[in-house]
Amino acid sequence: MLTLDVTGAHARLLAGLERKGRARRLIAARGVDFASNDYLALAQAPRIAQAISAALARGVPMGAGGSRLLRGHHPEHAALEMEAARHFGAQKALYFANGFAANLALFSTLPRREDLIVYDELIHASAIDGISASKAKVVAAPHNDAQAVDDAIRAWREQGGLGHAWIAVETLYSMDGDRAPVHDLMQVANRHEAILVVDEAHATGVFGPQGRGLASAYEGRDNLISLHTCGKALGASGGLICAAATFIDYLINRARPFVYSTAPSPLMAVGVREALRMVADTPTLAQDLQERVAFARARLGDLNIETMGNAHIIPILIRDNARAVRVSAALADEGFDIRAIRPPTVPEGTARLRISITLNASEDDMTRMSAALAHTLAKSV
């Protein structure tokens, strides 16, 4: 058998990642959940499972069989999009297989060559990839600095910029657990006739009236586009872009990740629709989560563990890559699933543990986790 050395370069790159403590591996879930984005514990909710079972019984297929523009468009997709637009207060919604595809489609399609995109330096990788595929001029703004966004747009105009400006942010940042200054950014957008694009991934279902997110007060405006991912607090999968009807229709016509992708499962559309109904008619879900977040932060504070952010994502800064991995592994041995986050997901020198508070963990779990974390951090210095 002919043997060719075609993997050598990749093997050397992998070895380099190992030396830097940045090699990634697939690790199965084990122990109490302090790692997932299943904030409201809906991923195994009986009500959603029953809705999907009922859909199967009435003949809804598992697979779409093609792209939405071929034979893959199912009434369940349309029903979800109609209900999502109504729920979030948008003119129209479009359902994608995941939030990554939605961000990629949005930023690679809607901004035009003569436009400007100003994005927060800590925005999701999926948004970065979409922005990189755009033909618009691109500027990164310092994190959560609305004035810097304003200055970037003014400078672009002074240099002859003639198109529209697009402002791209997350409302709740997935690795720092802090919130965007949405009100200030909306004012910047209004001053410059710009479009504010908010990724509500970690806020959907958790914040705002009926879980509509941190930018819900501005939904329905022509210059607001929101992305609501369905695989986090909604417990399912997919991504919903909510926007003015013209933007949605343009995506249907020109967004390659939409046009050329097999449609999401119609059964998943059923599950997402039921999840939206649950967050709308069960406000105690979000309330219970906030109570557990307060409890967990208090327990960590009692043990002098320094935390970041102000939400259900609680980063613990470790800095050293290898130490972050060791602490994560030790906690797993104690029965707590907390993952180490390292560069390039976060900036160099800011490796951390990302503690995710969900309704899958009880107050007793949080008390025991905090004690185990304090003990492990002390041992791993």
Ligand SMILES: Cc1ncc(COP(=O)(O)O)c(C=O)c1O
The other form holds:
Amino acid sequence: MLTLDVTGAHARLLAGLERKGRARRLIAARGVDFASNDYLALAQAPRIAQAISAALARGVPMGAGGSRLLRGHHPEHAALEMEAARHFGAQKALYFANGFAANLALFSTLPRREDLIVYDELIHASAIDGISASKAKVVAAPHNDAQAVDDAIRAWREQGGLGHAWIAVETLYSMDGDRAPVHDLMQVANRHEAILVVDEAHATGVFGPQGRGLASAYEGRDNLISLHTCGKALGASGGLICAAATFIDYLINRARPFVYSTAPSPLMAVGVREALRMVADTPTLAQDLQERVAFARARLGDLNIETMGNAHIIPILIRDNARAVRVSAALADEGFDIRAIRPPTVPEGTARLRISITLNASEDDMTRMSAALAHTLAKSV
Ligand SMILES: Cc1ncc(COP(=O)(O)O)c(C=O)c1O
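Show the other one: the form predicted in complex with the ligand, since we just had the form predicted alone.
Everything in the complex follows now, all chains and molecules, and the chain you saw is the first one.
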């Protein structure tokens, strides 16, 4: 039999990742949850499960059966989008199967060739991929630097830039746990007739009135587009782009990840709608989370563990890739699920543990986790 070495090049690349402590593996959930984005513990909420069971019982199908533009458009998609638009104060909303596809669609479709996209250097990979697929001119701005965004737009205009500028940021950064200067960025956008695109992935359900996010004060403006992912605090999956009706109608016509993809499960649309209702009518969820975040940060502080950010994502800088993996594995042995985040997800030399505070972990869990982390860090220098 003819044997071909078709995998050799990839095997060598994998070995290179292994040498640099960058190899990734699939590891199932282990121990108490300090790793998921299920911030409000809605992934297993009985109320949402019941809404989905009721939908199944009345004949809502699991599969959509096609693209939204063909036979895949189900009344449950439309109902979710109506409710999401109302909830997030937008003219219209559009539901994607996940946040990655939503970001890819948004940035690859809306900015035009004559436009400029200025994006925060720490923005999520899905936005980066969308931006790379865009024909617009692209500039990266230093993290959370509204002045640099302003300067970039001004410089582009001076060089004859004629279209619109798009500003792409996250409101709460997923790997650093810090917040964008949304107010300053909105002012920059207004000054330049630019469009501010906020990815609320880690803020949706957690911050703002009724969990409407960190940019909720600016809802309804034509020059604000928000992305609310549904796989994090909403406990489900999907991505909702909320925007002016014209932008949504354009995406329906032109966004390839929307046009050429099977619609998300109508049952998932039911689950997301119920999750939105839950965050709207149960403000204690977000309040409880804030209390647990304060508790966890205080316990870590008591033990002199240095943390980053100021929200429910608590990164601990380790720097060395291999050490980050070792600490994560040692914590798993003690019953705590805390994952190591390494380059290229974060910049070289900034490997970290990413502690995620959710309602899946009690205050007692947090006290025990903090103690385990302190002695593991001390042991593994
Ligand atoms: C900031 C941000 N945007 C978008 C996404 C993609 O969302 P999804 O997981 O729904 O594909 C993520 C997920 O990790 C994220 O952290």
